[in-house]
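Here's a solo chain for you in structure tokens, the form predicted on its own.
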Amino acid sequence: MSDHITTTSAKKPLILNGFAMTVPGHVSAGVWRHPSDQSQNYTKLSYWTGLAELLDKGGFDNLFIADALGPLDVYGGSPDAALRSAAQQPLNDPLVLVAAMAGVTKRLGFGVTVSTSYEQPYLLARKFSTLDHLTKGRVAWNVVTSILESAARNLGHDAQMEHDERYERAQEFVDVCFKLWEGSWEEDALVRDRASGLYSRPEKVHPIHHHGSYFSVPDAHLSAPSPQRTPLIFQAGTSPRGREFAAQNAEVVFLGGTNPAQMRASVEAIRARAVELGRDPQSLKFITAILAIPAATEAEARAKEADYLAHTSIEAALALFSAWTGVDWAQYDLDQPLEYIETNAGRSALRGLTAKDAGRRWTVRDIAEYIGLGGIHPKFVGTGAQIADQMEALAEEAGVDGFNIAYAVSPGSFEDFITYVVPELRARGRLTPEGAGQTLRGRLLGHDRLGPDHPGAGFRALWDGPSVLDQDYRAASAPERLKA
């Protein structure tokens, strides 16, 4: 690996995201039953505005909100287990919460998961432009492809697309969005001259003339350019095709799993591919998720962990694990050794766990107990200093730039993190400086708009007239689109 794609550097601020979902419990299976957990208030606006205010004042950069589009019905062939145990069911829409949370915060960003598998780019581009205006540039899009067969079934399809084809559709989807955000309205298209009555210059607003394999979008973007134009692009997915998509499109990549060596391999592979695609490899940031259980002493933290573990549910954990892997683990004895099985769902979760410890064979029961707290992510338990040490060590070993902080109970886990861990990170220079950037991209990357090396920036060429980008999208291979 050449020096210009090195994944570590001198100590620098770590990206800090709160990790949540619009459900009564997220990745800690069954812990909604704990008396201190308030996630059952997820249907109340005050729950979300309160959480946003807490994170905003507590030094977090962003609230990263996960999502799914179908019932979790892989385990036992029905949604019954998920419904019984509140395993990410029931589930609300996260996008509509952002404007309200932005209204009570000053610097916190909002990264919202939206799948390319069933949305329409013309409509989604307008939603994100609207939110980018309302947040003053503090919104991000976590780009995913849906893995649930139930989502396909309920959204008009007999079955979901094959894994790699989902990414082909996703690539065209984001290209259409980039055209709309970056190539449709020129910088000086808006005039807003009361005296002359001219609001915008029609000659500066360009139809994108997109005709592709999955989408036809001939006209201009409905929304005027927002502070970031394109929301900050997050991406989650580390399969080979997911890595390709990340190298081409992502600005911040979310890596799941528990194995630092595997994370580093993904970081290095994605950065190396980004170089081949003409991107600055250091323009990509990488994050992973952890569950932190801090307290004033290690003994208190261990007691808190034991208390949370007593409220976990094996049924809820396996309902989640079945949905993530596409395997019905109800068909297996709890003492069955875990093996990798190729599926059309999320491949990295199962691949990572089957290789988690080379010297150990995990059983289905082991995994259910492990993911009961914090899902398929590392767990850090101890004092604030101990957890800060572990975060720094993982960042160094895995080559990542920050973390999604999962919760056992909400908002209690975030309150504890802010009380015990944030002061340690601040003292070590590991928090983003207070005045860094007005937009989310400016805060995390140092610039408000897509960098010139990002493929999406190339669609600004539409201002200069028709090109291969808009005249014959289907005939242009991905490398040709990038070169253009």
The other form holds:
2 protein chains.
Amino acid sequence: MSDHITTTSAKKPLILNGFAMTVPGHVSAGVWRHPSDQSQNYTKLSYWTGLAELLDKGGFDNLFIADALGPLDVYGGSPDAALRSAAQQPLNDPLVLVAAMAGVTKRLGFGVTVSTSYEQPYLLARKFSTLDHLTKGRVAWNVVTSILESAARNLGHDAQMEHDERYERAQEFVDVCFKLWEGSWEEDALVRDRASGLYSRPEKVHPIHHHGSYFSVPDAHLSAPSPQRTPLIFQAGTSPRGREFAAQNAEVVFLGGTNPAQMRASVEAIRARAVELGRDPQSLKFITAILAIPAATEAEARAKEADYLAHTSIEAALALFSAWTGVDWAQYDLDQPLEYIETNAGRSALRGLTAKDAGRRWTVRDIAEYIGLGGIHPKFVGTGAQIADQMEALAEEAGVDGFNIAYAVSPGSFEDFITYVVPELRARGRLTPEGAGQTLRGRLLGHDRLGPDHPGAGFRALWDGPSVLDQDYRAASAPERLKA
Amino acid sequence: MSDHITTTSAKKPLILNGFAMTVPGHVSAGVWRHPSDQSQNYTKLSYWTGLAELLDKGGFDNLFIADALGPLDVYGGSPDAALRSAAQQPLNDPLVLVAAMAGVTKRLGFGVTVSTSYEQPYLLARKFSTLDHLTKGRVAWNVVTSILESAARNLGHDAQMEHDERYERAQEFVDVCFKLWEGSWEEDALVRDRASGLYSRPEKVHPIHHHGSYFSVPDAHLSAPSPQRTPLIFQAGTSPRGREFAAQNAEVVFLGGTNPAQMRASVEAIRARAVELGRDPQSLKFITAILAIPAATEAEARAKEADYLAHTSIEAALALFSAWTGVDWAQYDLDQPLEYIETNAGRSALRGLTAKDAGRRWTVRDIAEYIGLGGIHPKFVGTGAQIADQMEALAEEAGVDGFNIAYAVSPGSFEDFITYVVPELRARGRLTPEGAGQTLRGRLLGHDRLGPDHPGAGFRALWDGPSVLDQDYRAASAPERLKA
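Having seen the form predicted on its own, please provide the structure of the form predicted together with another copy of the chain.
Below is the whole assembly, all chains and molecules, this chain first.
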């Protein structure tokens, strides 16, 4: 059992994820133009094995890889701006990349974003089992439902599913996966005895008999159990339905934004809902993202920040912001002041973009410049000690357990973080201790498998013969299924 | 231009693929029980990186990875026998494995089996582009349509699509992929200029406007062009509709079976049909599979064969044979003599199982014992010279250009092949010459990209503005689309 769980002191380790995407650049719009950026090499194996080695040796817990499934074409109603400025375009597949990094790393986890909206759970479960085998239990799945209309359009839908329906499908999708991972192969199903010729015990490999609204998966899991069985479950998305999904399924929740009070409210709401669903509230961890620009002195860090800022692109920033908000920002004058942003997700007051900036009057240009470096995430600039202070303060204020560390340039920003910030965090007892666990879940949560309070663990009941879990899936709503 | 294409002498190089599957064992039923077999380690990264390194250094061109998408449950109407005897069960995903092997190899290609029946072309195209980038052009796609009812059942279909309809869907699937790979990004679309901030030229990245019977993909490819653009296209399946598909799409056709005369007939029929479709008949290569058991002397090789035979499993063999034929062989007495096999694909005379055995009277047990070692493929046992003789003779008689080399034990069978047979083949000028090309297609066909006569290359016309290819896909049948 690691300190993560039992210690309530302020000095518990912070989860450290490298935050990346299989694109040139990532959240820092246009900064691929900087002479030191190598993220253009995202198509090369050596770029990723180098990055993974760096993070693994540098004290990071995990590489968190974002994804999207369509062109970014809200800005100006076309993908042109995103293509011109490389705003997360072009875009490769993250899942087929992971195995390449497993061989050059010892403890680093790999958290891969895969949407439940366009895959089949029977096949995706096999993909994650395969990667969990190959990495010896170091894989996480960032479960998303996709926000892009452009993805739906290219994947067989005239328009994307309505928001809450996407989550209904997502819930059934992960339930099928949990059944395959947790409820299909018993612990002693695999024998592999050369003498008798018995490889698996059929009576211990259970068909899951799933017949739901979206999926029908009658048979057993194709893959034998992997070290974690279920990959560590990440989740991002804080709509009311997203919070419900997180409370039920997530082990690590990724909260975006810049407002610590809002984050804390999300943390508390999700934990409270998890308790209602029978989960240990401390079994859910929360992370948020930051951009860190550290250097030997604050002045050097500020100079570095200015240098990166000079390489940002307003066009790239607005292409990203348009995709994230669903608003075409090309229709506004750059100097137009804004009171609020009306998006698909409702009205957001701009005054609250950062706590420090409360009361500031934002123009479209201000937003683009803010997003240009580090996206919508807080930017910490200074010495290693200053940044460690800010991280500790944000973790305390927002109630989060760790961070996705975004970059301005890659791998330079990670090298700087490892040089200046990691030693500070280590000295403060903020790094996951050596030997904290062989699997990713073991390191972060103290146990290799889904905790017994996790709803997915309930599907282990399939081993014990027919139960309510084995009945017609459609007959029970999710909370009823959980309580039965 | 390699000798492959221009030389018509008998001494042209033979394509050499390692033949494997992400399972314990593979085509040799039950031989995972042999003390030297390590294929049980198929879940481990080191098993695959070791195998890939061995083949890469040992003169092989490619690792061909088979796949299936469901339990093997025809035999006895349940998956029990396949689970007990590890007849290609349990089963991991091959596509997410490939990147791990790229870093430890220099020239080896990776041919991965993926069915068109349960994936989305917009996403699968991105997966192959990503792997083609990471491997620097060493990826092949073995296009299959899936034969298992058990796959359909777990992937959202009450029963699988009718055979010819599977191929209709497959044709539209690969056409969408060809449009994305060949017709979307022009050669000079990618600029990546740090000074001007121009990454891609939007006017050179073309939406494919695909609206067909099965798929609607209006937008451009998400990934930038990879070294081969289109992965080398393998195809297996010799039904009439399968041959049509091969003639139109395949660059390397995998022919199963044991009868050279039947293989030659397939080769000639597919080449003839390719000519009608406007293709250079020599641009299609053909391979078949063999099991080779070489040793320093013929006596040692025979002893080795007997040792492997002692580890085969009749249950595993019949579980495999039942899945392949769609016939439940559990219903027959093992000693029942058989005249023919009535399968989904029609009646097969057993007399013709091997040319040598013409006239032999087969029982169910005979079939199981034959299949136990090397599956339905010819078995060559002897010294390196004897096996090289047999390979040359079969290539000549069947008109094929190379082989999938199956194993009894892995990696032992490959080590033996490299020790005893490869030097013979090299001495006879039968290995692909060093420096024959950086990409897999370059090495095997002499050019890195799809040849201009390949129908997929026709979709490059999208670059030149609207054309018949850009019109309503449903309006034209495949041959009309090609000729227009």
